[in-house]
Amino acid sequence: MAYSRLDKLVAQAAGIPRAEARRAILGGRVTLDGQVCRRPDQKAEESAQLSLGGRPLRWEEHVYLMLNKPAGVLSASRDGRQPTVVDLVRGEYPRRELFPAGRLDKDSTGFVLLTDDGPLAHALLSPRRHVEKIYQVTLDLPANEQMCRGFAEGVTLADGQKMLPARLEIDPEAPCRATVVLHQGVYHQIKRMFGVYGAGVVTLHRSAIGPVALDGALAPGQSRQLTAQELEQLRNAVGEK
């Protein structure tokens, strides 16, 4: 079983300064297994239950957060001069150091994954893993058979870059809507690979990521934790027991 000192514990469930904790904990403030506790260094097991002013607190080793990414905002942790997809989670998870698991183009829209578990983030981001990634996206020209067939071999990009196997499905009722299922990220891949059939992408919007689906409820800008299924789903598919 792990250990950390109290006033660290307390710092990250709680979303507040260290030195914050530490006076909370001298305040007595601070209950640790149903006992006030008032030694900042006090060592901890990260499982113990915590509390402070009365509220229970939860300490989380990583945060992982589905996000319905609005068109216009960034996919980075920070950016000086536009909003980013952390910003729009920073006020509730201000002591994270959030990032996002792979990147949407600033007009693009849909799953975005929250988290500040790296080697999670690069296992579902790892062309070996053979994650699936899902999109939703609208053309200015009907997608055709020979898309189909090229996705399927390998699109070679206009710079002669060669792209893994992606599945393109035509929307039956709609030939400018259509799906396409991706195993890896180069940057701009979906626009590029249209590009090489001359249409170009209107719209595009990730539905989900692996196994796991974007909540229909959140509304763009939205987020919310993974369920605990939701989690094991993606480490099972990136292989983690």
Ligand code: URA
Given for the second form:
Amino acid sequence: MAYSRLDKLVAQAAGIPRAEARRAILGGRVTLDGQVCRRPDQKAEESAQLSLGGRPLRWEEHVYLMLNKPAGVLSASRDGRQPTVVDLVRGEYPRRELFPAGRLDKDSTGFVLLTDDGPLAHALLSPRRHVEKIYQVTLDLPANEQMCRGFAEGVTLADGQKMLPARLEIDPEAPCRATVVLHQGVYHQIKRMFGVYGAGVVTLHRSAIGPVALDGALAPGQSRQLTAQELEQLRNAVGEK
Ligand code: URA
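Having gone through the form predicted alone, I am curious about the other one (the form predicted together with the ligand); can you provide its structure?
Every chain and every other molecule in the complex is listed next, the one we just looked at coming first.
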């Protein structure tokens, strides 16, 4: 049987920060197997019956976290040498086998979905499901109409791989800035697509996955659980009910 501290279980189950869970416990708003428990460090089974403010909390089958990935962190679960996106949340979810649903390069920033729901992650990444990934880029030279046409037709990379059609929207105020919308995730895809036109990517930030935008309140390195509505939007985007 797996045991955890009560404050950790309540934070996970309610999708609230640990400090808030601790305050709720100290304030007598949490029950553990039917009894009020005011000790945040109380060890409890993960399957224990919890309630917060009279509302039952269930151990959810899966966790879905929106992370604002900082630069310098690997999109991986574990790495022997370098910090990973999962390392950023492991303390809060020690018993979950979380992984990033889709990778951003080490120097890229923005929305990474961390989950332990393999089928949903797989569906979000499948090019057949056409779930948009939206990126904000800055380039070392102005983007142009030739690039827009090429992206729309499907860029052929230097190694001969043909990419699916993508959207490139140039910022009219600052043409070194652009929005790129992809439906697939090939290694270094955006950098290689611009590379075909001799342009270098200076910064790359993922701002949305399908209909769900990165929460602007999350500083780099911060994460939060998806709301029920965001999760439903992602499920709808991949055609799941
Ligand atoms: N394309 C890239 O080149 N890098 C990323 O991190 C994401 C998309």
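Residue numbers count along the first chain shown, from 1. Think of the rigid core as the biggest set of C-alphas that the two forms share within 1.5 Å after superposition. Please read all numbers here as calculations on a predicted model, not as lab measurements.
Colleague: Would you tell me if residue 223 moves between these two forms by 2 Å or more at its C-alpha, with the rigid core held superposed?
Modeller: After core superposition, the displacement of the residue 223 C-alpha between these two forms stays below 2 Å, so no.
Colleague: Honestly, after the rigid core fit, is residue 26 moving at least 2 Å at Cα between these two forms?
Modeller: Yes, because once the rigid core is superposed, the C-alpha of residue 26 moves 2 Å or more between these two forms.
Colleague: With a threshold of 2 Å on the C-alpha, tell me if residue 185 counts as moved between these two forms once the core is superposed.
Modeller: It does not reach a 2 Å shift.
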